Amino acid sequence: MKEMSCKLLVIGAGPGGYVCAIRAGQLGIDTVIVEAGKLGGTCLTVGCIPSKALIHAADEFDAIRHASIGKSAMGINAENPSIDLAKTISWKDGIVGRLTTGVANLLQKSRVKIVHGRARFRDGKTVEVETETGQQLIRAEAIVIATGSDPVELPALPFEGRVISSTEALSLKEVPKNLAVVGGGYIGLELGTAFAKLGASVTIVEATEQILPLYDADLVKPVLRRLGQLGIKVLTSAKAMGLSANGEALLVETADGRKLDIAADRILVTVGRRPRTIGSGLEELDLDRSGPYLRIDDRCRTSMRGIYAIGDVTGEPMLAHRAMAQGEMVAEIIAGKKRAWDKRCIPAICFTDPEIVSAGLSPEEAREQGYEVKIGQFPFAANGRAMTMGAEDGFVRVVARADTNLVLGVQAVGSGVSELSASFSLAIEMGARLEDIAGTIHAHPTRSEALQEAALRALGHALHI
């Protein structure tokens, strides 16, 4: 068995793991990173990046298809559009390949040793890795667990045959005629909307009373309207029971007890994700848990000295940018810097049509924490740039303390609002007040003006509404 030693061992090369390793290497820490699959993890290879590529392709095709039937309000006409999904997937795979190569180059640039294989703990300082060339034993002074998460499988709908997870959905070579999506969270709605634009007949089945249950109803309404325009059927308070008797449909039970068969060439199950811990030998370690997740403190330390955990394996929110920030912080802590985790503002984005962004506290969350709030909301229907883009649905909303005007949260729903998320987060992190946003000159005509107008409205003197 080959043996090697290092100061820091990172297990998992997803966004959190590779950022941690790169930063550690920059700080001169002798670092090894272990990855069983492709560098980049779920986000880069079968998650964030490929799904956004598919969503963009679907948006482009949908626009051309509408032009072909004379529904373009801008007077654009096209003829007989079609899509070769296999070619689209190949284009998507090319993007993923370029990014994974980029991650490898960045790790090498930071002098991080890369070991390909599956890691398993022997004890709190030693890990065995099964590589293509045999067993590799790695001893480390500090270990970061960044193993990520996997899609949750329903007992009644195991992943096989026509029942697929988001991973398989992003590699389909043909558009399903009928697609049933079990789970109305952000993954299900993003992919369901994309496939509807590509030509599939889509049905969303959600167990709660509202799709996107983590967002308030005002943010969800524009998305729900758009789903109707796309012909997507939405069943809420409905439970997926399994396959129908002939195995060719999804059996659903509604809130009133009715049983429905939903025609489905493919059934996409998106009911959540679970931490990836099985098979890694974590059961050999005495690590505290918070439910199925590893419990960490404000420095991402687990209950065992010298072992840290970051990203999805530590629980919600399961977001790549959260994992990245944690990874960078842990590397600096190991290098001797004083750092602590501040989760005041982790923006969440739902890449539906229209998109949703939430940063900081919602009005309800702010009130639950005891704040009296001022709320300013400005619609894109009154924004010149949104009008010129044919994207008037949605709004920007600012939540601030009533006594000091300190901004507590910013939310938005609308076309392309994901690109406004940085300004929302920056305002909260910098401790901005309504006057700061209102007094910042925003370029015209841009959709970002809606943020300024929302702040002005909260102050009582909006200019354009």
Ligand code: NAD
Second form
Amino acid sequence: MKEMSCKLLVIGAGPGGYVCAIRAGQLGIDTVIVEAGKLGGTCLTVGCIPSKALIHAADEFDAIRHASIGKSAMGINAENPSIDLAKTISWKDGIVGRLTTGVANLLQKSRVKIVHGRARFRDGKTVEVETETGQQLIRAEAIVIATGSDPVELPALPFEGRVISSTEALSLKEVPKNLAVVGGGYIGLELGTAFAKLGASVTIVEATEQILPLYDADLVKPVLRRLGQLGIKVLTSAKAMGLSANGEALLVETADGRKLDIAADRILVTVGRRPRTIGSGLEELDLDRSGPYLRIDDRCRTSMRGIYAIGDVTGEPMLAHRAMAQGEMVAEIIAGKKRAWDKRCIPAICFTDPEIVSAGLSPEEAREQGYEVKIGQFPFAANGRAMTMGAEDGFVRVVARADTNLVLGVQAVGSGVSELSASFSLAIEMGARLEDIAGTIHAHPTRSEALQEAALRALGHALHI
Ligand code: FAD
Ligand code: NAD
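Next, report the structure of the form predicted in complex with the named molecule; the form predicted alone has already been given.
In what comes next, the whole complex appears, and the chain from above leads the way.
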């Protein structure tokens, strides 16, 4: 068996692991990263990037198709558009290829050694890797577990045949005629909306009373309106029971006890993700857990000295930018810097139509934490730029402490609001007060003016409403 030693071993090259390794390399730490699949992990290969490529293609196609049926308010006419999904998927694969090559180059530039293969813990300092050329033993002073997550499978709907996870959905070569989506969370809504725009007849089955239960009803309302316009059927408080007797439909039980067969040539199950902790020897290490996830402290340390964990394997929020921030912090800690998790907010975005952004506390969360709050909400219907883009549904909402005007949270729903998220997080992270946002000149005409107006409105003197 080949052997090597290093100061830092990172297991998993998703956004958590590869960022940790790059930063460690920059800091002069002798670093090895092991990856069983493709560099870039879930995010780059079967998650964030592929899904956003598909969503964009679907948006473009929907806009052109809309024009072809003479419904464009702007007077645009297009004739008989069609989509070749196989070509769309190979365009998406091209983007993924460029990004994974980019990650390899960045790791090499930071002098990180890449080992391809599946890692398995032998003990808290030693890992065995099954590589194409045989077994490799790696000894390390510190180990970072960044093994990510897998889609949750429902016992009544195992992934096979027409029952698929997001991974298969992102590589379909043909648009399904009838698509049933089980789970109305992030993935179900992002992909369900995209497939409806590509021409599928979509039904979303959600177990709780509201789709996107993480967001408050005001933020979800514009999304629901749009789902209706797109002809997407939404069943809430509904349970997926399995396949129908002939195996060709999804059997659903509604809140009032009715059993429905939902015609579906594909059933996309998106009911959450579980940490990837099986098969890498983690069971034997017996690290402390928080539910199914690895328990970490504010420095991403696990219960075993020298072993850190970052990203999805450590639980919610399972977001790429959280994994990256943890990875960067852990590399600096291993390099001897004094760091701890001190972030005020991890922004979350749902790339639905319209998009939803939430940074910091919602009004309800702020009240639950004992704050008396001031809230300013500004609708895009009163924003000139939104009007010129035919994107008037939605709003920006600012939540601030009533006593000091310190901004506690900013939320928005509207077309393209994902790109406003940075200013929301920056305001919260820098401890901005309502006056700081209100006093910052926001360029005209842009949708970002809605943020300034929301802050002005919370102060009681909005100018454009
Ligand atoms: P991962 O990206 O899962 O990477 C873990 C890596 O570890 C994998 O490459 C895996 O092969 C490797 N690995 C596992 N076990 C071993 C082992 N024993 N040995 C060697 N290698 C191993 N997040 C967002 O922030 N924005 C989005 O828009 C977004 N969209 C998403 C869309 C979809 C469809 C999905 C599924 C997820 C999406 N996410 C999004 C979530 C995001 O992808 C994850 O939060 C992120 O990838 C987590 O990063 P990670 O580094 O923890 O793990
Ligand atoms: P999710 O937690 O967002 O949504 C799962 C949904 O399924 C919930 O609404 C839940 O109530 C519902 N559900 C659970 N069991 C059910 C059942 N038996 N029948 C019907 N509904 C059921 O999970 P997801 O959509 O699978 O996404 C997984 C993770 O990936 C998310 O937690 C998120 O962090 C990440 N993600 C993020 C983005 C983004 O940032 N834009 C996009 C996609 C995924």
